[in-house]
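Coming up is one lone chain in structure tokens, specifically the form predicted alone.
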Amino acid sequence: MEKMKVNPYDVQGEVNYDRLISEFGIKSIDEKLLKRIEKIAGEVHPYLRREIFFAHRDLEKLLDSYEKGEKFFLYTGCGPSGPIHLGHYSIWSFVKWLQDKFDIELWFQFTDDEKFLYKNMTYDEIQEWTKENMKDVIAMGFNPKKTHFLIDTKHAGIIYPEAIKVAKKITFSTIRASFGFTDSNNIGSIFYTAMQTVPCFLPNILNNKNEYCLIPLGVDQDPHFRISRDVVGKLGHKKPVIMHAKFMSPLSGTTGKSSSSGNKTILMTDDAKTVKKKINKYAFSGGKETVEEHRKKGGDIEVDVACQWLKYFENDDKKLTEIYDKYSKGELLSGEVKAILIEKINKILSEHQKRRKNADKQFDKYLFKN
């Protein structure tokens, strides 16, 4: 059996969620929190309900100051290297949850220097692809007075001078155990740790505040934040808070994080047709080999990839809760589950296509300028 390796840079093995928590030594978000949470925002996001977002660094101590009157921000970003795709816009999707319930300040980062260190891709290609997927970002419908754009190549001037002071605290040993590195990692890719962790305090910093950040991520993304959250605090600021979230399994049905590439996920410029054609022809199906056969043993929900993506995309648990039940009994068929699922997605692009379309014309708006 392949062992379980989660980091940013590789995703490995079966992925045992609980096993992380160990490992990681991360909290459960368990119901005490859900509880706070809802009292607080006035409900429950369903990626919450649905431990889509299992775990967390110091939520509670995010919580307590809040309800003392005390403002937070929201960090999270994209590394722009290629298409935009399901797995963000979940992840995103949470993010302007919290923004709208909380009312709060988002800065996102654009980490174009470490996909120019790392992908065989010139740095123009990197700054199309920036271009592209702050298109997509603007599409979600952040709120444009309240979210600021960074990208580290164009805000180098504000970010290096406080890069170089988390830098001076991190040692090459850490970053070779933390992600793996070797003597032929190029020395940008060992420093970009640092560029990645200014974020967590430069609104602070700019605004001359003390607020918490909260940064919600996959968690593979997690060993860069244990780094960050140690440095943070030599350095004298509130340590950031993490919320993190599962894979959102690939169409194949395999475990790990979702790709930008082929036919593993959907993209969010696929149109309607694509996205039927790719569902239909590999999302991985959990019911029996003959129609007869599902009928009478039902299908496995755990397994289906149309029945996990639908956690994510089917708001109404009553209605979700149906749709697992009729299909573990043999009621609905495997291309039933993912004509449910075509539709639901197909609404969700179409919306977020049309607002892409003049997103261009929007730049301005959310990119920060200090």
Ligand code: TRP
The other form holds:
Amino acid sequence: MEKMKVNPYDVQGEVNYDRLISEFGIKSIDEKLLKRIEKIAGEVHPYLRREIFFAHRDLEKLLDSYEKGEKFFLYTGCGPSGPIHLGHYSIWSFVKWLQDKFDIELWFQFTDDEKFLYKNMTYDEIQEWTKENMKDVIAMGFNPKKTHFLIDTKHAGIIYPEAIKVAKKITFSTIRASFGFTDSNNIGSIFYTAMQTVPCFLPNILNNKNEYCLIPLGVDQDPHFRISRDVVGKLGHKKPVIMHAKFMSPLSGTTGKSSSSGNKTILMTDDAKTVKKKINKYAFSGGKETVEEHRKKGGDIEVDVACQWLKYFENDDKKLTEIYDKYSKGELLSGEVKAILIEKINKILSEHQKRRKNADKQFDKYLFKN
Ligand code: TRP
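Now the other one: the form predicted in complex with tryptophan, given that the block above is the form predicted alone.
First the chain shown before, then all remaining chains and molecules of the complex.
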């Protein structure tokens, strides 16, 4: 079996999330924490109940301070080097839930510098993706009055003075060990973690506050923020609080990370026909060889991608359990579960695409102005 590797620039092998919890030194989001969240927010998001957001750093501390009447702000980001897919969408829809529930500010970083430095793409190509990706983030429906986009190269004037303070406290040996760098990595990529660290505390500097920062992210981003937490503490800021999401599996199954390439996932710009085709053709099935055998023995929900993806899109626990139950008994066929999934996804996409159409007219509303 391929060795498990999880960092922002490389995800390989079967991802074992229990092992990640111990290797990363993060904590699982347990029953007790879910109860606390429910008490404060009035409900728990299905992604929490279903362990899609499965781990955290210091979430208890943030809840303690919230219960004392202190606010917090949200920070997340997007590396613009390709189209947005359902994996991004699911994380951001959780971020939107948090913003709506708590009525708080969201700082959204577009790391065009990062993608230029790390990818084999031109500066102009990255700028095009930045615009395309901003449209998708706007289409998520974040509160425009409380959402602030930072584009690293465009907001360098406010980010850079803080980034150098961060960078001065990180050694090359830390970066090399965290990301597996060698002598041939370019020097911009060595500096980059400093840029991604700044929004953890920049809002507090701008607004003269000392609020907690909560960062919902895909777990592969944790290595950056492990470094950030160490440094911002030394700079006199609160350490950011993190909530980690599992990866949405690729259509082909396994527990890797979905990417925008080929037929591995569904893009936010895919039309209904493409969605249907991709899922019917590529979603790994946990069904049996023949209908007769499936009816007799039932399907395997754990490996069936349509069943697993429904965790993201069927919010009703009762309905989901019913589907799982019927599928494992053989009453539902793989094709039938796929049909349910296709309908759910196409509904989400058609609404998203409507909102995305005029999103570029709203750039100005979302881009941060000092
Ligand atoms: N590095 C992230 C990416 O490649 C983008 C990003 C910047 C980010 N800041 C973040 C992601 C904060 C999560 C949280 O996609």
